[in-house]
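As a starting point, one isolated chain is supplied in structure tokens, in the form predicted together with a further copy of the same chain.
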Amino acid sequence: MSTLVAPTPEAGSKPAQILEAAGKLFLDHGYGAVSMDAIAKTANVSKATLYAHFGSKDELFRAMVARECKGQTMAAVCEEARTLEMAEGLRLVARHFVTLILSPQALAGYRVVVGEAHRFPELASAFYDAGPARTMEQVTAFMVDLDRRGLLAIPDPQLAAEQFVGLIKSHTHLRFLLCLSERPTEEQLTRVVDGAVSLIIRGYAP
């Protein structure tokens, strides 16, 4: 399993500038549509310098994805949710999750990784491990906790976790992926979140 843990270059250094430029461009326009020239230009760096730090376009792309994967976690929220009343805890998790996946960065990352999954299968795999897989683990653990406390009756916590995130992504995520909507309205968010929470509670009531 190829990890996505790349050594973070110190802020302000040339590699950091390059990674930042690469992130902006790749995420906005996709892998194929961005040239190394454009990245060098955006980073205020010569192309030779670029190649001195990243051996190829592939390598730079991988490093960029690794960088973007960091800091997108549900761990803290799932911990906090355990201390709340059930419906409130579920709503907190759902709310955090929907905000995360509809953020412009997450959407752009999703687009580019999905679009290049055929060409970079190991990258897709590493992205999955670093992002969605960890999220699923954390949400599953939350479901196990609800079951243990007797608040819900969940025979298959992993299935329940998958259903929960499926309910939240629902149809909305696709609409945003396809650039049909720009920003979620407060109303949209509430509708999806409340719908998912109440369906899970009614469906898994003890």
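Return one more block: the form predicted on its own, after the form predicted together with a further copy of the same chain shown previously.
Below you will find a single chain and nothing else.
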């Protein structure tokens, strides 16, 4: 199984400039439409410098995906949610998750990876493991905690986590992902979040 490792170049360094330029170009135009020439020009570096730090466009694409996944963690939010009243904790997790998946950066990254999944199946798998799968592990652990404390009766925490995340994404994420609707208003997001929380609490009531 391939593992994505996010590079951590020093701010202002050539590798940092290259990663910033490549990330913007890949997210704006997709993998196929971006050339190493364009990346070098946008980063304001020579092609020799570019290849000295990143041996290929594939390597740069992997680095960009790894960097995007690195910032998409739910661990701190789920930990904070454990300190709150159950419904408020679930709302916090749901609100953070929906804000994350509807962010322009996350949507752009998702579109690029899905678009290239047939060409880079290992990259798609690594992306899933580093991003969505990790999120599910963290939400599952939160469900385990709710069950352990007797607040909910959850026989299958992983299934409950998947149901919760599915309820939060609803059809809102797909419509926005396909550019079929504007970003949901705060009122619409609150309706989705509250509905998901209510169904989970009622469905898994002790």
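Rigid core (definition): largest C-alpha set, two forms, superposition within 1.5 Å. Since the structure is predicted, the reported quantities are computational estimates derived from the model, not experimental observations. Positions refer to the first chain, counted from 1.
Taking the rigid core as fixed, one finds a CA shift for residue 180 of 2 Å or more between these two forms.
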